[in-house]
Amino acid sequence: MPPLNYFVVESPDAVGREAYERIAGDVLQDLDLIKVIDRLHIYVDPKVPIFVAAGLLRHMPRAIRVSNFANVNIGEKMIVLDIGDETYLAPLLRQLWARYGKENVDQPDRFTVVLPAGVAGEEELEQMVVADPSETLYKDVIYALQYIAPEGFKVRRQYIKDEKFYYVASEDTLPGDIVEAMVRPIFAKMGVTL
């Protein structure tokens, strides 16, 4: 596994700590998250019981806009979208139907989408967000942390925004000040403020 810039598993149980290092490494590698997670600090204490994971993402994937995969050609009677990559065609069509109505969207072939002139401007179409890979990335990170957390730790709090994330889980009710008491100090150990 390519090394994260910071990866620590902290636990009062040395055997448990080593096991969670292996589990976390395997899960991150299996879900291909090593490329996107820059720092990860896990604290687990089965006696309390508490599991806290906090970290930073390396970089967020950018939103996919129409201009990333299609050319917008404005004519007198129609707007023609020349599709260069079909990967985002289905979400593009859903977006166009939602905004302009199915009756205004024609697809004569798999590389062409036609709209009536005047329904949208060139810049509006070029800048339209068709897909946001960060949404699935967020879900993948939380899924990985759920998988890494001890079995039965069903009471949880999770946060992920921009490049920062945390996941706290326990068998018991989590105190209201868990972020102040446990999460902020972990971010501080990584040299980051939450």
The other form holds:
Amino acid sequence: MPPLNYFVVESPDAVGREAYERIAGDVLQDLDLIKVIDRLHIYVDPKVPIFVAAGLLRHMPRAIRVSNFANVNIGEKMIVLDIGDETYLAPLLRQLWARYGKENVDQPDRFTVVLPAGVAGEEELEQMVVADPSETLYKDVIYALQYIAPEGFKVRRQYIKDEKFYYVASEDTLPGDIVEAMVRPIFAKMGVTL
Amino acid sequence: MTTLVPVTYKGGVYRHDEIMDLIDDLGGYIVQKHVMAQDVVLQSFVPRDDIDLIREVAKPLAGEVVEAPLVGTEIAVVSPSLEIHHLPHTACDIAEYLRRAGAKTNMVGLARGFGKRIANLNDEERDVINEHDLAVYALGSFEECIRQKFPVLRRGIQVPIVVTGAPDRETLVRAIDPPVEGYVGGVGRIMHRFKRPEELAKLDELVDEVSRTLDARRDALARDPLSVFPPRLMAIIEEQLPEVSMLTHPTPVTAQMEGLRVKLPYDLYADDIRSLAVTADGAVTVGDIADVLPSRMRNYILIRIKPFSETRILV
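Same protein, different form: I have the form predicted alone, so give me the form predicted together with its partner chain.
Zooming out: every chain and molecule, the one shown earlier first.
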């Protein structure tokens, strides 16, 4: 596993610490999140019982706009979208249909979408947000942490915002001040304030 | 009396029937036959003195005969749950490795085997595990959790248990009270396929631990032998009950150390099985030498062979 900038697993149980280091490494590698996560600190103590994972994301991917993958050519009779990368074609079509109606959106071939002239300006089309990969990324990161945490720890609290995330889980009810008591000090260890 | 030893024959499909006939003629039994594309694996019991003869016959067919200590046993691999945390690695890799040593393994995924406080074992799980010759518990990473939840997970289990977990063997021995029959440390929750040499060494250690435990049981059985050798009863059932050959299960009749599992519905076939003749003259029936019971696994039939001391019959 290519190292994150900061990757620490803490546990009072030495064997468990080592095991969780490997589990976390394997899971992040399997879910292809090593490039996404910059720093990660895990604390797990089965005696309390508590599992805390806190960290930073490297950079959140920006929203995908039409200009990122297509050229917009405004003609006299029609507007032609020349698609460069098909990855986001399906959400684009769905949006165009919703906005301009199916009868106005024509797709003569895989890489071309045609609209009648005058329905939209060039700027408006180019800046149209088609997809937001950060949404699924949030889900992936939380899923990974859920996957790393011991299975019995069903009670959980999770947070992900502005590149910071944490995940706290336990078998018992979580105390109300758990974030202040356990998560903040972990962020402090990474040199970040929550 | 010739001693039958468990062996695995691996070879090609081509002329493998000759090997099957040979084992039959020598008085051996084939417990399981696997055909995978062009390969055949036969799990069988053969007379110790004739292994070399089988090797010789198999030579031109490029077949090999290896001793497989777990042939004729059915082992439960118990995983705390069927969630992604515990499967597919560890539990499946263990099951697969035991299968290579000849065992028939079944995975038992507990409904609530996770969490040190909330773990429990229901009566169905308990009964299903008790129908096996041995249970391998694939536990997790923390000594504390194993110490707290294992007493619950073993409640009512009468078959020998081998425990695997991340703490080393000594720690496992310390954490588990009363002791179980076998321990393999350094396994625990592993999220990748077992492939490194040290991981495979752990699996070998597990096979040794399981065969050591089962050997102890075999020694005990040798002192008071069963009324009939399970693979022999298996051959009788396969011969006299043609429905068995129509089942699509990989092992329609599964051999265990002290019995058999027949994958036919209990309600319809239990009486037929009880009345099957075991001896040529028909004087002894299956019902005389074994208990034919409903299995907790689906609607199968479980046959538990009674010992000689109880029946005074030895077939």
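If you superpose the two forms and keep the largest set of C-alpha atoms that fall within 1.5 Å, you have the rigid core. Positions refer to the first chain, counted from 1. Remember, predicted model here, so these are calculated numbers, not experimental data.
Peer 1: Does R94 move appreciably between these two forms, meaning a CA displacement of 2 Å or more on the superposed rigid core?
Peer 2: It does not reach a 2 Å shift.
Peer 1: Any chance you could measure the C-alpha shift of K77 between these two forms with the core superposed, in Å?
Peer 2: Comparing the two forms, K77 shifts 3.0 Å at C-alpha.
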